[in-house]
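Below you'll find only one chain, the form predicted in complex with its partner chain, shown as structure tokens.
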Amino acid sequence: MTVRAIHRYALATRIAHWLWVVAFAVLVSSGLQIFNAAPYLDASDKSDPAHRVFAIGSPRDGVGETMLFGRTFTTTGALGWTDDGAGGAGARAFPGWLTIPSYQDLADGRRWHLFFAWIAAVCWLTWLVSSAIKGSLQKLVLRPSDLPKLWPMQAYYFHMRKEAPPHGVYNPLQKAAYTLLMFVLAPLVVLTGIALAPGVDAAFPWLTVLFGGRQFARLWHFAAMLALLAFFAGHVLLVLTQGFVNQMNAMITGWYRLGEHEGDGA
């Protein structure tokens, strides 16, 4: 049996994809070192404990308490009174092991965050503007006619159809779900990220406002962070299953073998 390969991945493609696993690592640990200096989320526009919607506290000394909903739950060790990055333990909401930098340093985390924010949206937009040239966007973008073959494709992956429905390179599952990330979350967690600031604020109000305030949009933010954390699971769990070794090799060298995995999820 001869194995064909395509060329998936462009080389602007590939680059972007890894620059992006590296900035999504420091925007997320960056990001919690930024929230651990208000450990709390309103649903408002100025700060307001009347619409707190989840919370991480200590209480008091080697207790951890966090609030969700109005419900607390105790979380010593894990939220609120958990390893402070400097070799022992104290009132913090993340843990040292899950920010950058490990200890408590609010300064040094809005550097690295705003650094890689500029880092991920400019990969953002030169791999936008090089797949628009090089017309491979048009494969990826969930259209009005893939509508119809969700289910067909789902039902395949379940095992209960024979045959996936006819695609192109990529399926219409993989394009729902990269058109989500690319086009709706990703733009999601930038304009959430940018209306916090005062000065966007002032120069765009009505940016602020279309989430609701400032408050509001740090929780959007958040949000967005953890619907990012969320694909990023689902995404390594199919690479993991759906021939890694392949996966790896098609987005390091950009060509991608057919015919061992027809699903080729991720």
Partner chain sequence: MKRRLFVASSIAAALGACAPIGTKLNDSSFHELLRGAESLNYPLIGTHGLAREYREQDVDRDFRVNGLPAPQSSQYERFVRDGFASYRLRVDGAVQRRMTLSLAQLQRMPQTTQITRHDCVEGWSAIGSWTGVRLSDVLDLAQPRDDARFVVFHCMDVDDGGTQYYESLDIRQARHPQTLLSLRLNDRAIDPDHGAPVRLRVPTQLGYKSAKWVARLEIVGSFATLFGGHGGYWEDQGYEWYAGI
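Form predicted in complex with its partner chain already given; the form predicted on its own follows:
Keep in mind that what follows is only the chain, not its partners or any molecules around it.
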């Protein structure tokens, strides 16, 4: 059988991809550092314990607790009372090994977050422009004709059917994920992050109001971060289970070997 291969990823796309991976990891880590300064989320326009939906704290020395939608769980050693980033343990929402910097420092956390936010934004724009020029961006968008193929594709992944439904370079589930990422999650995390910046809040208060106030903006920002982490986890899982060597080769060299049911169209 003849092996068909296409040049799927341009050099700029590949560089932007790997830089974005690094930037995203730093953004999450520094974001948790920032969260530690006020380790709670309120469904309110301002800080209000009566509308608290998530909180991590330490009611007493040696005990960590996490509250989610009114239910409290003991999370000592993992959340609330954990690694303090200085060789010991203490009252701290997320542990030092998970934050940048490891020790509690809100100012440095914000500097890391802002710097890598710009790197992530440049990578994102580079990827968008490169994909648009190459003509691959339109192949990532979910179309009405893809909707009937969503369940058959899921059935294939869950080994409920032997063959995947015919598709182009990207299957319908990939298109759905990338469409959600491009048009919902990415704009949400960027806009809520901007709304949380004190200078922006002072100059353009309507943006913060648009998201329901600063506390609601924090809630949306945190939720969008969790959704991006879920997307990233799913992305890694698919790479690991759907031809790891081929997928990694494509993201390193640009060349992708087409499977039996794959096409080079949309």
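Residue numbers count along the first chain shown, from 1. Source: prediction; values computed, not measured. Rigid core here is just the name for the largest C-alpha set that superposes within 1.5 Å across the two forms.
Chemist: Does superposing the core leave residue 158 with a CA shift of 2 Å or more between the two forms?
Modeler: After core superposition, the displacement of the residue 158 C-alpha between the two forms reaches the 2 Å mark, so yes.
Chemist: Quick check on residue 201: with the core superposed, does its CA move 2 angstroms or more between the two forms?
Modeler: Yes, its C-alpha moves 2 Å or more.
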